[in-house]
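A lone chain, given as structure tokens: the form predicted alone.
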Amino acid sequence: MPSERQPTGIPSVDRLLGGGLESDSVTEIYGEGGSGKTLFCLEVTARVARSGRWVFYIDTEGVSVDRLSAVCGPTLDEVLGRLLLSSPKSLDEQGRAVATACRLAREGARPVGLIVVDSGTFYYRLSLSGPDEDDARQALSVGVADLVVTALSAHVPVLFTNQVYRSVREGTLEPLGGSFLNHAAKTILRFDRLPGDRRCVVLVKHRSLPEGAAEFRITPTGLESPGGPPRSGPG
């Protein structure tokens, strides 16, 4: 049965991705900064919301109140009565954070329409060639491993961020966090910058649609498709 979809928004990557974000599985976002990751992930929080589900949000880099006012407009304390947001200041918090979300997520006292963590390795990255490399890798895994569930059991998409490296043997930039994290996402994107206020985002994988690509604006007021057509409404 083919999985229910939650558009984005967007319309030429709801397109790329045969309508929007899958309801139960965890999508991969990775890119180098400024590549608009955060900006998507509040775009859809934005439009889950004022659809009058619950977002659960775990920021790790702090989100840009600004931001979030610019894409939400009239409808902001619309948005923040519907948003949960934990802003882990360690991997252990990040860890508890998750199990948290998940937990309240799969009981379904409330409608819980999302959740994102963005940035999935930014504490993660900070253990990387030090003694605490092997438990970092083991609790990130566990936090992934009950966001799939969640995404299974309560069919709640997930969007989760990852930061990149620059691999020396291909000269390409790819994503933290193993073959692990890369297998657990149903959906991979990679979101490329363009000349100006020009974004690409790469269907890198998925379970049921081809390869391919797509390009968005960045704009003072968030996202739209390249000409600007209007966004549609909550969903």
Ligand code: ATP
Contents of the next structure:
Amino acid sequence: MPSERQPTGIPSVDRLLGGGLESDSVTEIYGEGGSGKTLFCLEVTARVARSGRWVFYIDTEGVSVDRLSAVCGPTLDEVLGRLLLSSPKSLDEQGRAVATACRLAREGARPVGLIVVDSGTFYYRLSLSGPDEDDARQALSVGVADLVVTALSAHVPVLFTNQVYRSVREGTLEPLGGSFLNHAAKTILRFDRLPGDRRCVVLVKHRSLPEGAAEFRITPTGLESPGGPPRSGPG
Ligand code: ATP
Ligand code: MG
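Would you mind giving the form predicted together with the ligand, to go alongside the form predicted alone above?
Below is the whole assembly, all chains and molecules, this chain first.
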């Protein structure tokens, strides 16, 4: 039986993903600053919250209320009413926030439709090349494992954004987070900047779809397929 999908509401991306995000696995998004990772998370958040399910949003960057408001339009209050936002200030706090979100999602006392961790590697990055690097890698892995188990057992899609570094040897942008994250995430998307408001989504890895690519545009009110709206629809 095919995995359930959570539509993102961006037709070009949903086509690329065979209908949307897999509901029982972790989707990793990596890409340079300004490539649209956070806006993508906000788009899916708004869609899930409007469908009546809760979203646990773990934000390490200081999410822009203006952008959430622009994405939600008149449904902002409805979305805020289904949003549980936490803003950890360290990798330890991030770990506790992830553990709490996972526990609540698995307990199922309220319907949870999405867990977002954005950026999942902000605090981890700060510890790289320092004395705490091994502990940080371990802490990140424990959190990612918790997200994997939760997605699988509670059928809650997880969006985990990842920062990039430039490989000196290859000259390419590579994801942080180590090989554990790259195995744990069953879908991996890379967001590339194109000229102007255009962005490219590259499907780097999927367990049941071939590699591919799609485009979207960043507009004042959110993300759109190259051809424009509609973005409405069920789920
Ligand atoms: P980072 O890695 O720094 O967190 P990101 O991939 O999460 O970056 P987003 O915050 O999702 O990036 O996207 C930011 C981009 O959105 C900006 O570079 C800008 O091009 C675009 N943007 C932001 N606000 C608006 C707006 N009001 N209208 C149109 N485009 C906007
Ligand atoms: Mg961001």
